[in-house]
Structures are given as structure tokens and as C-alpha cells.
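What follows is one chain in C-alpha cells, specifically the form predicted on its own.
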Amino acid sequence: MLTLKDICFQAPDGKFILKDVNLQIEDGQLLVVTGPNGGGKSTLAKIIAGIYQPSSGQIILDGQDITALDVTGKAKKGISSGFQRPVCFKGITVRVLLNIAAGRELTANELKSLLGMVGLCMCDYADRELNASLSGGELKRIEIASVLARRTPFNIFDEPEAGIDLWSFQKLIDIFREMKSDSSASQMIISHQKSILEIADRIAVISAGTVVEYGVPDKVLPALFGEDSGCVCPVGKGCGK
């Protein structure tokens, strides 16, 4: 379980990006964080991952205060992160990346299982280099496979749908649904997409640095979406799109 207590983050110019954020993500729970652009969602993800340090507040993972740890320390404690734009590593193959993520050499059956979970064939991808020859959707799925290989108790995905085609997006939905049903790990996804919000156990809406709405999808979604809208708006407002 991961608990955020009164998390604040102040920018160098004195502006508060996050103000007293309190959230609790239970074991095996899928939390989707959404809200308007500039609301502080990605900053919160970077704070949990250890890329940024909060100005105040606490991060508690399974009863242990990990607030002061950097990104390496938090990774060692069991936090994995997926980025909006997965990183390419020249000269590194998918097989090597997954071995590094797992911390050991994976068997052929383990590689087959990991890649199969994200809809990729081991024979076609295990020895592919992580470079521009892979599509955005392929890189996203390989990144998710690397997170799965780590078997960490808490995983963060920041706008996993960014920059991928519709077919790959539908595959991502299936992957997250399967991760939710088959894993005891907690997942936090930052997303604007209704299809991802609908599979959440809980939704947190962050606007202007604070949690303005929190609850189950049936409770939160009506406040976010108009009848035909596919865009998330600040609670209580409509975007007209």
C-alpha cells in the first residue's frame, strides 16, 4: 500500500504546483489520476518515483517512510515508472532490457510470457534493438513488459496512451485490465482517456495542485465527461468539445 500524506511541491518561483495532496492506493488497486493540463499530475508521479523531492509531506510504502529517497532508492524499494515517451537505448536489445529489469537472465519461457502479456511475439521482438525502428506502440508495450519483469509492488504509468495509434491504444487497455486482474501490485496511471478511467478501481482528479474529486468511476465520471465528450475537463466545467 502506498500512502501520500499532505504532499506539497513548490517551484523555484514560489508557486505551489501541489498543495496538500492526500491519497491512499491499496494493494492490487488501480488508481487513475486525471484532470486538466498543468494541474500537477506528472509532478506528483515524479515525486512518487523520486525524480523530484516534495517540499513537504510524506510518502509511505508498506509502512515505511520513503519520502527522502531518490529515484534509485525508490526503485530499490519497489517503485517502477513508465514514461510518456519511452527511452530508446542504442545497442540494447529487448532481451537485454528485460534481463536488466528482472535482475537476472530470463529463460526463453519467461521472455515468451512477458512479451506475450503485452501482445508481442518473442521470436519477433526479443532480439530487436530498442531504437527508432520500433513504433510508439511497440515501445510502450516493451516498457510495460520491463515493469512487469521487475515485479514491483507499485507501478506508475504517465499518459501511456500518448503518441500511439488507436490499435495500440486498444491493446494497452487490454494489458492494464489484465494487470489489474492478475497482479497484487498497485498501479497508478495518469490519463485523460475515458477508456482507461472506466477500468479504474478509483479515480483521483487533480486540478490546480489539489485533489478536487476522488472515488469510484460511477461516482466521478459523470462530473468529468459530457454525453459525447472524450476530453477531461475541470470538475464542474465543460469544455464544449
Contents of the next structure:
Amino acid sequence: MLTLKDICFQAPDGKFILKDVNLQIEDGQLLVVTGPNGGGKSTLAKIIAGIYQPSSGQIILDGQDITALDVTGKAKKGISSGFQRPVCFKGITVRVLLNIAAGRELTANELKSLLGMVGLCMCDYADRELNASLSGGELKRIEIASVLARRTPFNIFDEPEAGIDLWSFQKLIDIFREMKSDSSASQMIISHQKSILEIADRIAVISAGTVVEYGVPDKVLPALFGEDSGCVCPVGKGCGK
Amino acid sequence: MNSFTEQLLGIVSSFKGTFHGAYNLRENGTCAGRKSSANVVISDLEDKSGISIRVKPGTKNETVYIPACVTESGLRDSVTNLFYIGENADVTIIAGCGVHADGHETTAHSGTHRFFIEKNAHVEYIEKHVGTGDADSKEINTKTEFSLAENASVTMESEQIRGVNRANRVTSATLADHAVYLVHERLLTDGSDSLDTAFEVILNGEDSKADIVSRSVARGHSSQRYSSRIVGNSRCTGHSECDAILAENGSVDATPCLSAKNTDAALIHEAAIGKIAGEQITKLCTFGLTGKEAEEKIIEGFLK
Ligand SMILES: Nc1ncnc2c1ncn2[C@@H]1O[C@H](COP(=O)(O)OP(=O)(O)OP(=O)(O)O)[C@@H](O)[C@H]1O
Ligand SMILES: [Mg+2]
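Switching from the form predicted on its own: structure of the form predicted together with the partner chain?
Once more the chain from above appears, this time first in line as the rest of the complex follows.
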């Protein structure tokens, strides 16, 4: 179980990007975080992964305060993080990256099934370099595969659907649904997609740095996708409602 | 052959006791073994120290090994090798160089390799340089010149792995119609190593093409200087790329030059020098690597 207690994050200019965020993600639970652009979702993901240190507040994993751990420390505790914008590496191939992620040499079969999960064919991709010659959607799929390769108890996916075509999108949702039912791992997915919000155990809406709405989809979804609104409404800012 | 030579050969030419094919082994300035084949004739030059390698027209799938090792501290070895590659031949040439030295005297190998490549011939040229032993004055200098006739092509894989304290590399090529010249260079310097690498490519032929990719890592207090000059004298394409990673206090100067003398010459240069991007380290840290381990992985991949 991961608990975020009164998490604040201030930009160097003193502005609060996150203010008193309190959230709890139970084992095996899928939390989907949504909300308007610039609301602070990715910042929260980076704080959990150790990329940013919160200005105040605590991160508790299974009863242990892990706030002060750096990225490596948090990764070793079992936190994985798929970035909103995947990183390119000159010279590092897909195979090498996934081996590093897994912490060992993956067998051909493991590599094949891992890439298969994100809709990529091993023959075409295993030895491609992770450079800008890969398309945005391909880089995103590899980013997701690198998180899956780690088989960790807490996984963050920041907008996994971005750049993924419609046909593969349904497959991606199936993977998240499977992960939810098959394992005790917890997932935090940042998303703007209704079909991802619908498979959530809990939804949190973050706007202007605070959690403005939290609950089960049945309760939160109608407020977000009102009959007449048809868009993700930045709660509190109004969306023609 | 002494044990240092044997060790060096293992590194620079994957030597495992024998060479399969024609070879000439140079050890401390003299010939320590030679074999010609039916299609590849190796003989001494008459006017200077060195050999000529003549590959018969139409020779296919042959590999020629011409490694050179210097294991005698204080020796300055200098050699000229001439390669005549006949029409339609397709050969691989493995030309590694290793220097092993202890002590403070300069121990050096200087090699001039001149290639005359006839029409439609293809050469894959593989060159690995390494220095071993505690001496801080191991030196490898190379001058490599290619003359490519119509439709000829060269793929050059060049690598300076480690332990070469001073290096001066000059590589040049002149291309006729439809000739293709591809270079992939990987360099690593550390400590107080100093390295110069210079390329000059003259694209004389219609639709000739050159692509030079130089990747390097400068660690410790080492310094590197890269320069390239591509001259387009006709309808041609030329691309050069210098990518360097600075670690610790390494330094790199890059001076690319493009010279287009024909309106249909298309020449491009790209250069990027800098530390490893912070986000690359961060990404690998999210897999549980430490910052140091992440840096090693990135450098390893970059120089692969
Ligand atoms: N290090 C920083 N310094 C200053 N401002 C920052 C910093 N990091 C994030 N911000 C700002 O904080 C706000 C929240 O950014 P964040 O990336 O968390 O938003 P988000 O909710 O993920 O948005 P999106 O839906 O567009 O991905 C933005 O206004 C961003 O510009
Ligand atoms: Mg974001």
C-alpha cells in the first residue's frame, strides 16, 4: 500500500505546483489520475518515483517512510515509472533497455511476449536503437514494456495512451485490466481517456495542484462526463456547465 | 610471437591461434608471419618498410588480416601498406594495432594505409586500436587514404578502445561516380590521453556518397580534437556527424567544414557535444541502477 501524506511541491519561484495532496493506493488497486493540463499529475508521478523531492509531506510504502529515497532507492523498493515523454538513447537497443529494466538478460521468449503485449513484433524492434527514428507511439509502447519488464509492486504510467493508435488502444486496456486481476501489484495511471477511467478502482481528479475529486468511477465519472458536457471537465473551473 | 603480441592480437583482430585467410603480422617493426592466398598476394615494398596487398579482380568473401603490434618499450615503428583491390572484388580487411609498453619512453606505431579500389569493388575495413601496460606514452598514428573508382564502396569500422595515450588519425577519401564511402568511428580517451581525428572527403563523382559518423567519449582530463572536411565537386551527398560525450573533465573540440562547389551537392554536418543528458541517467535509475551504473551503461551503448 502506498500512502501520500500532505504532499506539497513548490517551483523554484515559490509557486505551489502541488498543495496538500493526500492519496492512498491499496495493494492490487488501480488508481487513475486525471484532470486538466498543467494540474500537477506528472509532478506527482515524479515525486513518487523520486525524480523530485517534495517540499513537504511524506510517501509511505507498506508502512515505511520512503520520502527521502532517491530515484534508485525508490526503484529498488519496487516503484516503476513510465514517463509521459519517453527518453531516447543513442546506441541502446530495445533489447538492451528491456534487459536493463528487467535486471537480467531476458530470454528470446520473454522478450517476444513482452513486446507482444505492447503490440510490437520482436523481429522488427528488438535490435532497433532507441533514437528518434522510432515513432512517438513506438517509443511509448517500449516505455510501457520497460515498466512491465520490471514486475514491480507499484507501477506508474503517465498517459500510456498518448500516441497509441485506436486499434492497439483496446489491447492496452486489456493489459491494464489483466494486470489488475492477475497480480497484487498496484497501478497508478495518469490518463484523459474515458475507457481507462472506466476500469479504475478509484479515480482522483487533480486540478491546480490539489485533489478536487476522489472516489469510485460510478461516483466520479458522471461529474466528469455529464450527459451534456462531453469533455473532461476541469472540476471547479466549469466546462460549459 | 611473444605473449604480449598474442594478447594484443586477441583484442584487435579476435586472433585465436591462427588466421583464416591471407595475413601479414608485423611485430616490433618486422614481419613475424605472412601468408598469401590464391587471390590475395602480399609482398614487401622495395623502397620502404611495409607491404603491398594485391587482391585479384573478382575475389569474393575473403578476409585479409594485417595486424601490427609493438611490445618493445621505446620502439617507434613506422610502416606503409599499399592495397590494390581489383575490379568487382569484395573483401574484408582487418587491420588492428596494439601497443604494449611499460616505462616512460614513447612507444609508437605509425601506419600509412593507401587503398586503390577499382571499379565495382567493395572493401570492408575494420581497424581496432588498443594500448596496454602502465606506460603513459603509448602512441598510435594513422594515415588512411582511399581512392575509390566508379561504383566502388568502402565501409570503415574504426575503433580506439582504450589505453592509447596519444593518437593522431588522418583519414581521407576521393570518390569517383557512384562511389560510396561509409565510416563509423568510435573513440574512448581517459586520463591525460590526447587524440586528434581528421577526415577529408572529396566527392568528385556524380552521385557519389559519403557518410561519416564519429562517436567519442572523453573522460578524465583527456582531450580530443575532431575535424572534418567534405568537398562536393558534383551532384553528390555528404553527411558527417560528430557526437561526443564528456565525462569528468574531458574536453572535445569539433571543427566541421563543408565545401560545396556544385549546386547539386547536398552536404550536412551534425555535431553534439555534452554531458550525458540528465533524463537518460534518471530513466535508468528508475530501473534501479545507480547514477554511476547508468553512466556506464549509456557509454557502453553509445560506443557499441
Ligand atoms: N520544475 C518545475 N518548475 C516550474 N514549474 C514546473 C516544474 N515542474 C512542473 N511545473 C509546472 O507545474 C505545472 C504542473 O505540471 P505537470 O507536468 O505536473 O502537469 P500535468 O497535470 O501532468 O499536465 P498534462 O496533463 O499537460 O500532462 C505546470 O504548470 C508546469 O509548468
Ligand atoms: Mg503530465
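Residue numbers count along the first chain shown, from 1. Remember, predicted model here, so these are calculated numbers, not experimental data. Only the largest set of C-alpha atoms that superpose within 1.5 Å between the two forms is called the rigid core.
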| item | value |
| --- | --- |
| Large Cα move at Glu159 between the two forms, threshold 2 Å, rigid core | no |
| Gly78 C-alpha shift between the two forms of 2 Å or more, rigid core reference | no |
| Angstrom shift of the Cα atom of Gly103 between the two forms (superposition on rigid core) | 2.7 |
